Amino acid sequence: MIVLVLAPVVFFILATTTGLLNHFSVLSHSHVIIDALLLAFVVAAVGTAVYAYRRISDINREVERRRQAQAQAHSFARHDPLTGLPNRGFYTERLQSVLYRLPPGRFAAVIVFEILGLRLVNDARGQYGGDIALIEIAEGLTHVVSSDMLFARMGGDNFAIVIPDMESIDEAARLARIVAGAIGRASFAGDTAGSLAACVGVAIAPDEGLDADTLTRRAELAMERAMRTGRSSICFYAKEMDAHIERRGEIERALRAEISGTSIVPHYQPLVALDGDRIIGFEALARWNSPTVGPVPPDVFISVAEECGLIQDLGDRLLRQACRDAADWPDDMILAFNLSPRQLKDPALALRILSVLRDTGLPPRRLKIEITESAFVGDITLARKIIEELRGVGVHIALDDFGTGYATLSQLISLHFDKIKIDRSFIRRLGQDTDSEVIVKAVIGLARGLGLVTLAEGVESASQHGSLRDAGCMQGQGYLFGKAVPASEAAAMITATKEHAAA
């Protein structure tokens, strides 16, 4: 606008001045004025056009920049920033569209899988290495998933694949096997190769539902069952899984209501010295006969207690009751008590155990705390601190289920255990499997060399008893010697043992 106003004036002055210097007639002066005005208006028009063009170009560039920014924001909202795969929101939207358009007589599948072992990659390479692993897994599996399928990262270590149209569910089974195999053979992991695995769950539409959330939840239920089955397992959804979830909800509600009551009690299974079959103590094992949901196996309600955050309260109450019962046993009888891996994550655990011992009057030397190898997957520094605090006051520490978890020989030495419990899976195959016999003898020899006591779990036959005794195993536990019984029956067993020894 400044150009439009000033241009005619400037050009008029210039033209007029020039005309006066060169022409002295009035007529000549008039022609100069007219020419100057015409030129001024032409220049003004050109200037205005240039200005308008530049302004329109600037506006167009700003509109395009904003469009690209909105598109990028929309993409970020629908994609995982690490792998670039669709995220859970985008996945749900696309899956629902697939289910709406599913032709009659055809199938669609949701394959959900979790990658196991990335913790080892993180420990070896740091968080950056774990992120690189996820990126390379995503890139590798994109070559397995066809262009018509949807491959998404659901969050964390979880991924999902949607097969939109199948003639047979065999296609889903085949892809699930390919995915599990590809992750198990992951080559990017370097020195951690072979440490990764995928547990896979599969749900089929329309049989398991035509709603995206329902189908996904059922695939995840199948994946959870696969994880309980073992590494690289594949599980298809079955209708009884919903019943299982409902049952678990009932158990959790009953557990919350009854945890401070008297329905959950410790029972006691005898521990026997194999050289003379004499009882040297008992292991406390939790038993629950709920008045509302009936008898619940310990592996079930212990798992529920861990998942819903009740394991500390439950463990403290059971330990206190067990210590009260054991305080009435003869002074040479030990009490074995198993800790959950979740309990071992509590920095105040040792103080709480010592408080229970002080309140119940049970000497620390008569308590043996049992810790499973899976407890070391978490904070081993904290585990070592708790073990040292307990051993410092005389509590004995045993490594439970040895040979089935994650413990290494260096951990076995550095954590200063007093006893190794040989897992029942090896004992069960004694006399039937040469490999099991070799492993059992090797564990007994290792423990003897380190000055540790050995105890065999799950002893059920005289032949197992004889093999263990001949191999040098010191103690045994199992149905051959007695099942877990209430406190009153355990006291009666102790009395009978003393009378037999006296006779």
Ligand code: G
Contents of the next structure:
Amino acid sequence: MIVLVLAPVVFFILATTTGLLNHFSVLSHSHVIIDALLLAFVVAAVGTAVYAYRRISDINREVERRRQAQAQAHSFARHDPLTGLPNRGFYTERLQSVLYRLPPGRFAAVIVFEILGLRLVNDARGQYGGDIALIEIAEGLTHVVSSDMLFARMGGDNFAIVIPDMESIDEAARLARIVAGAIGRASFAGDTAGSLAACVGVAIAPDEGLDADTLTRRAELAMERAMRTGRSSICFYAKEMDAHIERRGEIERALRAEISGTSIVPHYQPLVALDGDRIIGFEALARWNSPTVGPVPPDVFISVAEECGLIQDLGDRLLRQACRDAADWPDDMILAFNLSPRQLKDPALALRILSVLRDTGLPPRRLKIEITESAFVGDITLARKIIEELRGVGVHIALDDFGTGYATLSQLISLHFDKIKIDRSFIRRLGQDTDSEVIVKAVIGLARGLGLVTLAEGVESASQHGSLRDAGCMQGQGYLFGKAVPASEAAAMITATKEHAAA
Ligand code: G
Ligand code: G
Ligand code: MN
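Return one more block: the form predicted together with the named molecule, after the form predicted alone shown previously.
Okay, now the whole complex, with that chain kicking things off.
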């Protein structure tokens, strides 16, 4: 810069000086020298100016490049790369400023929704198909969301819409219905409409919260309720949902405190061979009577254990206890034990089960692992490997609650199950509707063809028992034969049946 300013100044001074010298025309010799000097200065000045100009534009370009990169990084950090929608962080920031500015007497709404059915799209078309579906859904919904609203992807298959300023709550209900309807009708990539659905939760400001996190959490609680209600349902937040969460929190704390104690124990429900109604073994069903929070049903504490990462520990302890109990039963009695889908995501699971078997001395052939159908959605590579490892040492695998999930026939065959447990919902309707009878008979026939053992769950009446036996079902379980009882009673049941058989 300095050179750039100085060069013309020096040039001007020199030009004036040489002009004066010229005027007096003293020495022609010095005239030549000064001309040469002048030329050198002009060249130097022009060179410096060009260099300086280049430097400055380089710097400017670099600054602009960095500014753009920064802006892009900023935008990436605030947007979901797949759909281009604002992400959860950006959503929270904008929602907070919406809530700050909410005029008195007006309402804002948070509408969150989860898209159901994407898993099946992923299964059928691969991850890429699922991504395309998400992009198309996001794109389609931008047409029902107006420009003053905020539409964000919260992660996975969860989205949120914020209505910043409404006169009445009805506006939120209307938009929620439009969203659920649009997703229910969505068809993409040639698929027929109706394979997807959305469950929607709504929370309203200012009544249900004036900070972004509270309002979002409450909308998500409402959404969880909607998911339990059924496909395409819409739920508004209600106070008792927080109470439900509080109860879950209490259960989690109690579970952490009591997991190593004696209040969680397996009980045992008899499994019966339908040909002569002999007890052939028992299914271990976990029971928890907590000294602090009272009795908690297994589906509740199992899912709490899954959510807070205690399921491996709980599963190991229950299995260890059950194997110890079963080791005392006669050698022909089997032990059925449930694994939750989450446990099948642990690559060390087979090893852990084997070490429990070794420690307790229960022969692997007496253990029957039950896995429910819902474990076989999504990526089942690991589940398949675990099943193969267990079968390799002689542990049998039963498919639990068959008929309630998405297991396909080809999966059943490829996963090499040993037994199918027909879900009790079919057994309950036996004798009431012909469909169930047809389904149950078909499943039994199919299983027999594949060389699998069949067991009917939830047998409660003699007539169900009769029709199952006639249909060729091999085993049964249910209140007709007995509920789950403590270990000592199970042992007493075995002794009683042995004595009965001997007599
Ligand atoms: O026992 P019911 O009695 O209410 O059992 C409810 C559910 O809890 C069933 O689906 C059963 O498979 C599951 N369950 C019971 N005990 C266990 C257990 O020890 N481990 C796992 N993973 N699930 C269990
Ligand atoms: O692991 P699974 O999901 O199959 O768990 C068995 C469940 O079925 C347990 O909750 C158990 O208490 C329940 N159950 C067992 N027998 C009967 C029955 O005869 N009728 C009904 N309604 N439930 C039963
Ligand atoms: Mn079971």
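Positions refer to the first chain, counted from 1. We call the rigid core the largest set of C-alpha positions that still match within 1.5 Å between the two forms. Not measured: the values here are computed from a predicted model.
When the larger part is held fixed by C-alpha superposition, the smaller rigid part is turned by 18 degrees between the two forms. Relative to the superposed rigid core, residue 177 shifts its CA by 3.9 Å between the two forms. Here the rigid core is superposed, and residue 105 then shows its C-alpha moved by 8.9 angstrom between the two forms.
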